[in-house]
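Take a look at this one chain, the form predicted on its own, written out in structure tokens.
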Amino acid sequence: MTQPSEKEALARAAVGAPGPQRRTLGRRVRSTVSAYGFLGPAMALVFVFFIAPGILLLILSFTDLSSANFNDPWNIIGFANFERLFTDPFFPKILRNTVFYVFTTLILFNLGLALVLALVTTSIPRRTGFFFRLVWLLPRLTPSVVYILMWRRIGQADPYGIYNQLFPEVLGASGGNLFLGGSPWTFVILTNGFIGASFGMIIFTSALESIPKDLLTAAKVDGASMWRIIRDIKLPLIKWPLLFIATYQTLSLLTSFEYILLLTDGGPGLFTTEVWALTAYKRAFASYAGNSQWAFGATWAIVLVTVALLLAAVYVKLFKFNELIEEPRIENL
């Protein structure tokens, strides 16, 4: 394409005709507002239903509030809940609770074996993979009452407990329940891990489905051995999806205690599997006294949140985040 003469600019320039330096920034703003306007409706969602309740939810972490209703007088009270919770005679032990319980169930279930049964299922013929995978989706498909009764009937007591009547001895129970005396944190994760596992095994298929069969083929052919494919080129093609489920079942686990509550309810006894988000819930909205302590509560939570942040920041650093989204250089040969 011909560069326009210099009396075409003029004459161009005579009538007003746009140039290309304004048609490519008339291009670059509407581009902009089409995109934000895109943008607009997701984003006033998110303000509304995630950044104005965590605002609020600090303000309350400030306040004396007691229980849910707003009518209730309640006055900003400077740092004393953050006081209380770091001197709560309970606090290192729940803390502890929650790195056990996260890290563990992230590291064994949500990561480790969803990565072995995507690596497994993707190797074995494709229906007999796509079943297996639908088995260990049943977890995550069956409600989460019915899927917590399954558990507790399998850890009751003799002569109902399931494995007491299969295994009496292994896990320490003998024959009793193994929730109250017996191994809880063993169920707890396992619950939560059968979960969390399914999740990540569907995302570690479809990376690994997606890797070109050229590269596998081509390293087959000079003699490289399973582990090698897996060590040299699976897992470094899959690095975006370990960040991804990395980030959000780490999340998802700090801030999860729906199954801990219907099979433990934190116990037995005193917070022995009792985690953060629980604790949280409890201060919210159980009574202690006739009170709920809801700005208590709220404390708990906005340090939980902050928290997660900080572990978010640490992945994106961790895994080179800014290098897996810029876009490839193209040399020139």
Given for the second form:
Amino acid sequence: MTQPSEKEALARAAVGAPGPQRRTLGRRVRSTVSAYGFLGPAMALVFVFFIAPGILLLILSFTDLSSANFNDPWNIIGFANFERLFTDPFFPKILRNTVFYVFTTLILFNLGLALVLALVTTSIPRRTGFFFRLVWLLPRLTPSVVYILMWRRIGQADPYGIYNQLFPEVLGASGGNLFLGGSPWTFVILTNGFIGASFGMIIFTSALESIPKDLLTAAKVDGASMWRIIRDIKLPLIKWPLLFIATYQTLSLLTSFEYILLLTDGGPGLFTTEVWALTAYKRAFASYAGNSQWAFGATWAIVLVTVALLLAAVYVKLFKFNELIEEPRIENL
Amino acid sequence: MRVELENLSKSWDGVVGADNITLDIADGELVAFLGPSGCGKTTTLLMVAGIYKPTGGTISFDGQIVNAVAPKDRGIGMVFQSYALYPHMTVFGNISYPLRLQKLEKDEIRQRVQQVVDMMGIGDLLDRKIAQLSGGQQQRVSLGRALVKEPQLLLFDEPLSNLDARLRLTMRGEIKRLQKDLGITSIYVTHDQIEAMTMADRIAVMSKGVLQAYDVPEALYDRPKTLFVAGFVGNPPMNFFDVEIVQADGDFRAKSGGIDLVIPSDRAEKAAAVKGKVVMGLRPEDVDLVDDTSPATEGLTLTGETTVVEPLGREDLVQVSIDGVEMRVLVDKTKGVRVGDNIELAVNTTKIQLFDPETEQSLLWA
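Having seen the form predicted on its own, I'd like the form predicted together with its partner chain now, please.
All chains and molecules follow, beginning with the one already shown.
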């Protein structure tokens, strides 16, 4: 089709001829089609790998599928699994463990230590700061299984662990049975926290470095001490990264269990360090007396997913994430 | 407050930011630090503020050395080019911040902030967020925050550079009036020589970390001590020619190519000692177009062809090619000079400047 001349277009417009409208409609259809064309692959991935498994999981949690009755995979048993879950004698303990593990690691390390590292490494000479951040990133560059097994070797109960052999009397631990033997939570949280802090550290560092130098100079001239500058200027200005990391890390800690699995496997003893996600994994895949209770595991998982979704919604509401979406301000670009 | 800088230096790993700056500022004086970007003016200002630690020399306030005093204890207020307002606070929050840090009573804070915003004419903006303010309003808030502490010394770091031209003009007058009314000693860093000329009691001209000249504006303009000062102060800038000073028939003449000017002997004598070429400076306004009303005098004129004519409104800025050497002159616009005209210019040779090309020092004003 050749381009209509300007005169032609004017004439059409004057008599209200359908030419341009038809083309506009065609263009609209085309642009809609191409928009979905671009969205399509991502939507397909999201559906296949997130939504469909979620639906399957939900259905599964209403069945009694396990390796013991594999011949009747879709036998719906109603809420029996949920009843069993909430009346499990160890349910309160696992819930307490999960809350303790998630929020202690989050506050002390993923937010706390990350913030301290970011504040310190941005206050010292640039190159030194960069070096220390790199050191803190090393665990991220190590395969996580290797990283966890190294910690395990260090912290194993007396008389095996490196720590217990080197410092048997430190911290008043009786019989040198420290860490995995005596304080398994300390150990689990340290192992998680040391690697978890680096994510927040990177995000906070870049946020802190983007604070204009003039603002800090102004605050110093206004009479603010280092502590007041952090409290009054730096923290409010990195509010969004802080809230983002808090949200993101809460959710990822809720679902993380591989560290605990490899370090303590929920022990020592009964459910001492067992968290929700680990229970879900164990019920579904680690066989109890040769029986993998897939459906019961799915029930633990689906409750966890629901809790996580609710928590995410609370965070989004509480932290007013919709305020993040701001009109662009051209003059600031 | 009296401020004295003595041999003040700052360098980072061999890069010199400020080199042996020595100057004094009298109580109540407004001094401008003038120079192109990277000349060390902001570095010097930040040392006075206590943000940078000097690598050499001393800073004294009223005779007391303050090198080791923290910024918050120096009694200074600072205004920035970027305004540096705290974006998460309201106007009230920003202006009251220095007072809140001093842990003053709520009532006193409110009262002092009110006083300042009334003075700045921003009383109705107290509850606004910073992002809701225009540039001019932000600059007023920034000034208010600096003043609310009742500082002994005000430091301005290019405060008007981000404002539009008209607002800059208004704020220029306002800052100067405020500074005089309150009598606060001030340092005003700028690269805009008009700002420096109009506002400052004295101007410190800086280049490459070195203090080039420190004097009242008229002296810098009429008696520049270095080639840099001569070229930097004044707009449009001074014209420079490489000339030779020769003595003939009792007259001193500056000669080079198409240039042959009789120079007043009091000025020329000082340059005669220099063998070879000297640099002659001539301001664009120190010439007149030769026509019927103002006839030419032998030895006091230049002739050339106009290559560019820029109307400035009141006069035309004309670029003239004198035997290949370009020169800018200001000409009355009623003369109607056009591109390609051959014009003759009467030179006010009593205003001529002469510099040593090697040392770049003035031969006239030691």
